[in-house]
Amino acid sequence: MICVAQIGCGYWGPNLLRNLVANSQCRVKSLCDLAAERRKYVSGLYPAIDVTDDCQSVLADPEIDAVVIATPVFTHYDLAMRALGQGKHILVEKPMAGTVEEVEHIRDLAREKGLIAMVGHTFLYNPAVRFLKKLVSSGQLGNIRYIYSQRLNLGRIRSDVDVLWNLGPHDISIIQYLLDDVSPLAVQRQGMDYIQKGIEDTVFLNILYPGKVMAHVHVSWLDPQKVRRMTVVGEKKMVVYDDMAENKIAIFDKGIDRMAVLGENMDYDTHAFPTFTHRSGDLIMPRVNFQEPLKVEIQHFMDCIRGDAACLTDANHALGVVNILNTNTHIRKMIP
């Protein structure tokens, strides 16, 4: 059994405890919050948790092999350095730090010591997402021309990061893993502020990666519905994948292709000006069985501490997802 503790119980937390308990190959010793209140919530749902104030003891608990931390950003840096420190394998939420620089300073400690250093990247362990992976991979829709995403919600609202360090990591790790954590040529950020002063709650952003290949990336607290979808364009097929649909992903058999007109000598494509033609085939949409991807996340974790599995969410993936969202990065931390 690995024993695990946790560091913070806020709003994901819950969730994240909830899957350490029932996962078969973990034991949860030990929550800490500062909080008297998640304290006690914990203590009523989970009486065999030893719950605490103190996050030194916690990490310097020798029985404790890993540690989830959930706590506000820009505590993340501190809490994974020392839990590494420590010899605990650790589980970030994302994102895993506040700055390259942070993350690559993660990543160098967990090498040194043989350890896991993992970010919750959640929607990475989702079966939708990882379906529309392999339709990438296998090549079935053709070289990548575009993407773009939606994640957009009215509220929930914070005071402690923008809404694209807030929501915006979901989708740009899903692009990153959708072209296998390629390093963009370009990053253009534009947001605004419109709730509270300093903190956007709008914003859109656009990548350039090499072979021509964009992305846009549309995040906001401020819309009146809630969209979680993302479209890639391919030469030959594109793919919605909408993650509130029933059916989470719809391959579209379209596009335009090229004509090959006959010349006057006898040959094609000799024209100066060339004809093109629509294609529109079959519209499949496939089932996908659905997993939990937090439970996915959490035994993912628990076999790369065992030396089962390669981290699919480790330090350098997490780099990439930092670099891009550093793009005039907004996080502040908030004194009490």
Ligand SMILES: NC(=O)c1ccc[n+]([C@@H]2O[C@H](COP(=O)([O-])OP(=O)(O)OC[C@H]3O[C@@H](n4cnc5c(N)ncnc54)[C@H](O)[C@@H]3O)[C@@H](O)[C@H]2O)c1
Contents of the next structure:
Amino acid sequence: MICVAQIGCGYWGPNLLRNLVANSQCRVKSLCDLAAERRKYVSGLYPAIDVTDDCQSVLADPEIDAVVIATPVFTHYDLAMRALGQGKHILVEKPMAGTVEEVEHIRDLAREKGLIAMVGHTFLYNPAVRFLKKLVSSGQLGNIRYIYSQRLNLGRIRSDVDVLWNLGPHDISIIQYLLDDVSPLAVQRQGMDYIQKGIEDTVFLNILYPGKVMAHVHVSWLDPQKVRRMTVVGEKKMVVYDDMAENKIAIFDKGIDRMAVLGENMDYDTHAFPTFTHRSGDLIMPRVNFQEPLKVEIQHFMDCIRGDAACLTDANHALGVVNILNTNTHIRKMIP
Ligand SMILES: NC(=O)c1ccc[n+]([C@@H]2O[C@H](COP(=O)([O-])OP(=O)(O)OC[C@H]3O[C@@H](n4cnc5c(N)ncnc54)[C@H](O)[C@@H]3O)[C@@H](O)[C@H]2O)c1
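Got the form predicted on its own; any chance of the form predicted in complex with the named molecule too?
Below: every chain and molecule of the assembly, starting with the one above.
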């Protein structure tokens, strides 16, 4: 049995706690939250879990092997470093920390101590995303040309982070995963603070990867419809992953092919006016068996601690995501 403590049980924490309690390979010993009302909530649901507002006592408890951190982003670095310092494995909610340097420190300390430092990029434990990754890796789509995603809603407005730091980690981690965590060549964000001054609620992010691969992420708390959709355009086929749909993956055998001209070389080096055919073949919507991503994520954390799996969302993956989130290349605002 892996003995676990959780720090933070606000909006998202209860989902983690439920999955930890349900996992047969761990025992949740304690829960720390600064808010009395949240501790009361946990005690009511799980009387066997010790609740406290004193993180230090939890981190210093020699019985505890691993700590799950589900507090606001600005607290992640301090709590993660203290937990690692006390020899605990950590699962930190996304994003792992606020700067690239902080994630590097977490990665280095975990490495030095031989501990797992995992980030909760939940979508990488979503069977539909795993299916999409297999499609990309199999080469069925051909070379990836561009990917764009939308994560929109009339949202739950936060004040501690902007919309990119709140919702963007999901899309960026999926895109990085699909592209084998390759480093981007350029990142540019354009956002606007319509609701709260200084906190952008709508962001358009453009990422350029090697090999002419483009990605675009649109996140907003200010949109009439709830949308969670990603489109992957490949040379041979195109895929739409719609997390709100019953059939989450749709594979389109569509593309534009260049027609060969008689006498032309393989590399189309003719000056003749090119002709194209529009290929519009089958639409396939494969069945993807759903499993709660958090259940898979928690099991993966246990497997990593036992040494049975290599961590999919380790600090290196977290670093790639925070590196993109941290871009300071803003399109200059023309509006004062
Ligand atoms: N993976 C996902 O899909 C997903 C979804 C939502 C939120 N999150 C992430 O989960 C984390 C928490 O978000 P949330 O929406 O639950 O926030 P929240 O503000 O609703 O809850 C945070 C809780 O942490 C407690 N807390 C704050 N500082 C603390 C400290 N130093 N020690 C102990 N407790 C402390 C607060 O009292 C609160 O109960 C964030 O990193 C967020 O990005 C992830």
